[in-house]
Each structure stands twice: as structure tokens, then as C-alpha cells.
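Presented as C-alpha cells, the chain that follows is alone, the form predicted alone.
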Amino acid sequence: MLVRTLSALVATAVIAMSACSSDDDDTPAGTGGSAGKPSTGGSAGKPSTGGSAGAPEAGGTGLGGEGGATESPLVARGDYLVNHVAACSDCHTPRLPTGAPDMTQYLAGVECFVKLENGDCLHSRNLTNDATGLKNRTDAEIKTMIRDGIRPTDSGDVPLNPVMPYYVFHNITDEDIDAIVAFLRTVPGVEHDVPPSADSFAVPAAANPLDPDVIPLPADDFPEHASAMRGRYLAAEAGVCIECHTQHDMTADVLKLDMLFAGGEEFPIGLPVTPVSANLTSDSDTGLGDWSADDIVKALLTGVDDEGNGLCPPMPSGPMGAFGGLHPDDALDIANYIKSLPPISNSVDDMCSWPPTP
């Protein structure tokens, strides 16, 4: 599999965290597909709605959807998950020369989202309600692609390249996958017939789902246990913190399971120095052991670390990033979960600074 190469190259096409991604192009089957109902797994403490009680129930961001107060609670929840927790837009919306998302092409797919040195390209798919997007897909087919990494076609099931972290999203709750599909159905159609990805991106089988039993649990005596459990879902099942802050390998598990959240994944996005994801564990020497939960919330919402330095892309933090739209309660839940992570010693040599030094 091309997991290690692709996970590094995916950031060349974005300035925000990788989340949803792509597959090759075939005519949609339009019918059938698997039911897309894998076990939600995880601990008994996982909230039924997938986030904290403070998560929005109506009037979400409305990016490309119905918007504002016109959104139903289900659609608003999906809007929030797509645009702020899973950050799907970062991979499925083209960028303007300024680096800002081209909202006239919201979720319409990105051509040559990942480009190999030989010129081979992987393209992210059109998720809008156009015939070239998801309009002719059933809800079950969309869920199967998101959760299982399988795209049903007339000629058979096609496994998706694991640049799309479906192996993480496999554990999204039934309620939240329903919300995501409900929101995607509101996204205005944009005609964009994304070409097939290069054969070099084809994989023989879908990556293994991330076993929820391997995702670290907060200790029973952790002071903010309930909050940390909610954050665990947002950081490692419905969101992609675990995907970017864990080194990738060449196996069907994609992630190095003994190094979850320990950082060290490189993102060559064309900066003078290649950013490397930070060690988020509680190790006091190489991780975030000295950070407070408030420091982590500040980093998520403002894009500034505990010493006032800007966080390098592709971290989608700050007012202009996907995580800048997190509900404060959810940001605190994620922070408490990160504070609960057991220490892993992994020194990360990240020389990137933001904004870049001239």
C-alpha cells in the first residue's frame, strides 16, 4: 500500500488538516450498496450525539448548505461535523491563489489533490448534489464510503485509498453519520466531473477500521473523566486528531498503533521547513505534559501555542481554520482528552514557525 507516501504528500494540496479525501472515478451505481452499519464501538461513555451537550443543535455554519436558523437540528449537527470536527472541506474544496477556500466550488472536489513526483495525481471527490457528485448516490452508499472505504460501482465494490481516513470515521455513531448525510444533501450542486485518479493510487483492499479498543481511554480517576470521554470521540472517531498526530506505516492498519497521538508525521506543504505533527501525549519532556487544558483550547480556537507562537499548517486551528469553529465546550472536551493521554516519549524535531520567517 502507498499509505506512508500518501499520508505525507496529502498536505501538499491543503493548508489545513487532512480529513475527507478521494477515490477513483466510476459511474455511480445509484442503487444498493452495503447498509453501512458497522459497530460504533468505543466505550460506553460515548455520547449518543457524538459531542458535548454544548454542540450546536440548530443554526450551524451553513457553509454551502441551507445555513443559519433555517437548518434543522439534524442538518446543523452534520454541518458542524463536516466543517469543524472532520474538516471535510479542507480536502474537498479547491483553494484560491490566496490559500482561501473557493466557496463557489464548496465541496466540489479538488483535482490533483495529491501529486506524486512522477506527476501521478489523486483527486478528491465532488460531494455536492450534482450528477457529477453525490446526487445519484443512496444514503447507504455515502455511509459505506465514509465508514468502510468502499465505493459501490456497477462493476463492483472499489476500495478507497486511505488518504481518506475512513478507517477513523468507521466509528462515527449512527446518529452522526445520519447527520452528515443529511447535511451533504443540502449542499448546492456544482458540476465538476472529477477525473479518475492515477492507477498508482489504487489499493487492493480497504484499510482496516481503527479498533476502538486501541484508542486510549482516560484513567478512571482522571478528574475530568466525562469530558475527556466526549473529547475522545471528537478527537479519534468523528475527527482526525488521531490521524494527523500519529505516524503512518505501510500496513493495513495505516497508523502505528503503539504510537497513537505521539506525533512525528511529516507534512511537506512547500514551507521553508517541513512541519511535523506534535506529540500530544502527556509526556513532560517530548509531549504536552506542561500544557494546561486552557492552553490546548487556545491552540485549537486561536492557532496560538502556550508561548504565543502561531501553529504551522496543516493544523486547521485559529479563526480561519476548521477548528476555530469548534464549540468551546467541545474544544474543552478535546483538551481534557488530550490531557488524559498516557505519556509516550517521542521527541519531535519541528523547526517550523508561523508565520514563516522571511
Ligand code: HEC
Given for the second form:
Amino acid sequence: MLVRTLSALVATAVIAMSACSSDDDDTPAGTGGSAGKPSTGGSAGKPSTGGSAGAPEAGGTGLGGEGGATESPLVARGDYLVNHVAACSDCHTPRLPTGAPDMTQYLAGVECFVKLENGDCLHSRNLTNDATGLKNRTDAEIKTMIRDGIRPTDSGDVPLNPVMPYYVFHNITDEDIDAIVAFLRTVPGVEHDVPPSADSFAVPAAANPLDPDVIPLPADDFPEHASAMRGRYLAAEAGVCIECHTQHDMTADVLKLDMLFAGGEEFPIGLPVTPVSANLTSDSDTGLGDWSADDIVKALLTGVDDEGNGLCPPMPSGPMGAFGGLHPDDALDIANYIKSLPPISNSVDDMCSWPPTP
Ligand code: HEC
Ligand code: HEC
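The structure above corresponds to the form predicted alone; please provide the structure of the form predicted in complex with this ligand.
Then the entire complex follows, led off by the chain already shown.
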């Protein structure tokens, strides 16, 4: 039963965005530059320009994280994690018809974030400081939901559907989880009573936390070892590269643990061609063996590949994506980690070009 439910969810994790974007084939803006992931760099209360969401390079506030002079270092760290590393805002903020995030509903939850063909919906949830959001939750309850995928309710604990990547966030440090909660406490309340999701998305138990021992380590003699270790945390523990760049399977592990970072996950988000995540391992034929760390930094910050072609959504890169707001040092740490990944041969057709050609 668990197996079956997980299979339904992993295959369709981004269908909701397709519902938002596929209604109008000649409006490329509909995808918002990034399906499950934010196309804004804006932080709480700071509206995104969002004018041309379809073209990641076409504008946007980009670098977010600007919470104002009153933001404490802890809150600023949480803001950065929520908006640029963990990409919470991507999945928890509804989109305007243009595809840009609706900043009046920042973090207020997305109805039908995942929609099955039979109409069943999984909704993401309201994280704002309203009674319909997290206002009446204790810090401990919020942390349990984010890291363990357990929602405490009056009638007992309910496991969350692992479209919410708590099995990755399980490995967020105590300091960073405190920062995330501190930031969430500053998010203006939005009244939005998200309805219960369809029973078909119920899972009998929370997915297994990602075992840190299976996350690849840079070799001892890797030249940029310390940087790569910092990048490992940002790519696979506090951040979600590992989730999109690994094929999902139908077990409680969610990810194919012997294919971590080898790409091949499909994202049916309503583009003319279905984007498939790239093999990020150092395999020289099928992975990023011939990319430099700087090429990877450039891809994250500007949204273009090593040949200057735009990356397709849902890769949340470039000025309109979450990663456009990464600190350059963090982007380099992530790049060094990616360069350290042992090769896995997995051929992924890169057929998606951005912006899409009509
Ligand atoms: C890939 C999309 C995605 C990302 C990224 C994501 N979430 Fe979620 N989140 C969801 C979905 C979908 C649910 C609802 C799951 C369910 O109801 O079973 C959810 C549920 C939650 C809940 C439970 C709330 C409640 O009241 O039940 C919390 C808290 C939460 N997310 C916080 C976060 C935080 C904080 C981050 C970033 C660190 C984050 N999420 C990143 C999709 C996402
Ligand atoms: C929401 C899913 C998602 C997340 C999160 C994500 N990616 Fe991607 N990524 C993709 C997809 C899909 C593609 C393929 C895009 C295309 O075909 O144009 C891609 C492409 C790339 C490419 C280009 C590779 C090539 O051969 O052209 C790089 C580099 C990359 N991602 C690195 C990362 C890193 C590093 C992270 C974490 C910081 C990350 N991605 C997070 C989905 C994602």
C-alpha cells in the first residue's frame, strides 16, 4: 500500500504546475520559470516584479534575502534558507496566471499542488502566522513537521506525503532549523484554510529519512575538500538538488539510493518537451565530467548551461529562480561538491531548451 501511494506521488510531484501552465500553449510565461520551485528571489513582504516570469533571464528581483535592517542574523539565515536553499517558498506560494509567485499569498499554501488525472489533489500548506497557518503551532511541532514529516493533530500524529521533502530536511542542523522557524514567525499572516488533501495522498507512515551515510562524500584527496563538504550540506541536506536530480522509486526511501545525483527524473509540467533532470555526477560521457566548477556556479546563478543555453524549469536557477539568490560562495561550495561526485553512468536526453521554441 505504501509502495503504491508513493508511486502515485513521486511520478506526479509537479503536475500541479502543469495544471497552472498548460492551459495556454503560447504563453511561455505560464511556467513561471520554475515549476515546483520559486521563480522569485523575493523575501517575505517584498513583492516580486514577476513581469516576465517565463524567461528566467528577463528580470525579477533575483537576489532576495533582503529582509530589511530589522532582520536579526538568525531570521536572515532562515529567510535565505527558505527562499534560496531549501526552496520552501516555491512549493508553498501560489502563482499568478503569469506564473510569477503571488506575493500577497507568500507561503500561504498552494491548492492542488499535485493533481492526479482523476482530479485528486495534494495541497501544500499555509506556513504563515495566521490561525489557518502555523500561528498556533509550537516551535517543536513545526520542526517535527519539517524534519520528520509528522503532523500532530487532535486525533493523533499524521504522516505527511513525501512530496514535502522532509526526508531530506531531516538532516538540517539544529541551528538552521531554528533559523527557519524564526523566519517563519516573521511571515505576515494570510488567512487561507487549506482543505484536506485527497485520501489517495495519505501515506501509512512517514518516508524514511535520508541516511547521511549514503550521501556521497568527497574523496579525501579532493582538492577543494572543505568547500565540497559545505556544498554537500547545501545540496543534499538543507537543500534539494539531491531530490530533483535523483530518480524516485516506489519505496519508503523515495529516492533510488544507488543512483543519487545521476538524474533522469521526469517533470511533466506542461512544456512542449518534458524536462528531465540532468546527471550531475562526474561521469564524462553522461554527467558533468567536462564542466568546471565555474560552469556550475554560472548555471545556478544565471540559469544557462556551459554552452550558453537556458535551463528549463523546474530547475530553479537564474535571476527568477531560488538559486539566483544563492551567495556566490555557497554556489561555489555546491559546485565543488558536484565536481566531487563519483561517476555514475546514466544517459539523460537533454531535449529541453529555454525559452521554449514555438
Ligand atoms: C517540493 C515541494 C515542497 C517543498 C520544497 C517544501 N514543501 Fe512543505 N509541504 C509540501 C506539501 C505538498 C505539503 C503537504 C503534505 C501533506 O499534507 O501530506 C507540505 C507540508 C508542510 C508542512 C506541514 C504543515 C501543516 O500544517 O500540516 C510544513 C510545516 C512545511 N511543509 C514546511 C516546509 C518548509 C519550512 C520547507 C522548506 C524548508 C518546505 N516545507 C519545503 C511541499 C513542499
Ligand atoms: C525542482 C527540481 C530541481 C532542483 C531542485 C534542482 N534541479 Fe538542477 N535541473 C533540473 C532539471 C529538470 C534540469 C534539466 C533542465 C534542462 O533540461 O534544461 C536541471 C539541470 C541542471 C543543470 C544543467 C546540467 C546540464 O547538463 O545541462 C545543472 C548544472 C543543475 N541542474 C544543477 C543543480 C544543482 C547544483 C541543484 C541544487 C543547488 C539543482 N540542480 C537543483 C531540476 C532541478
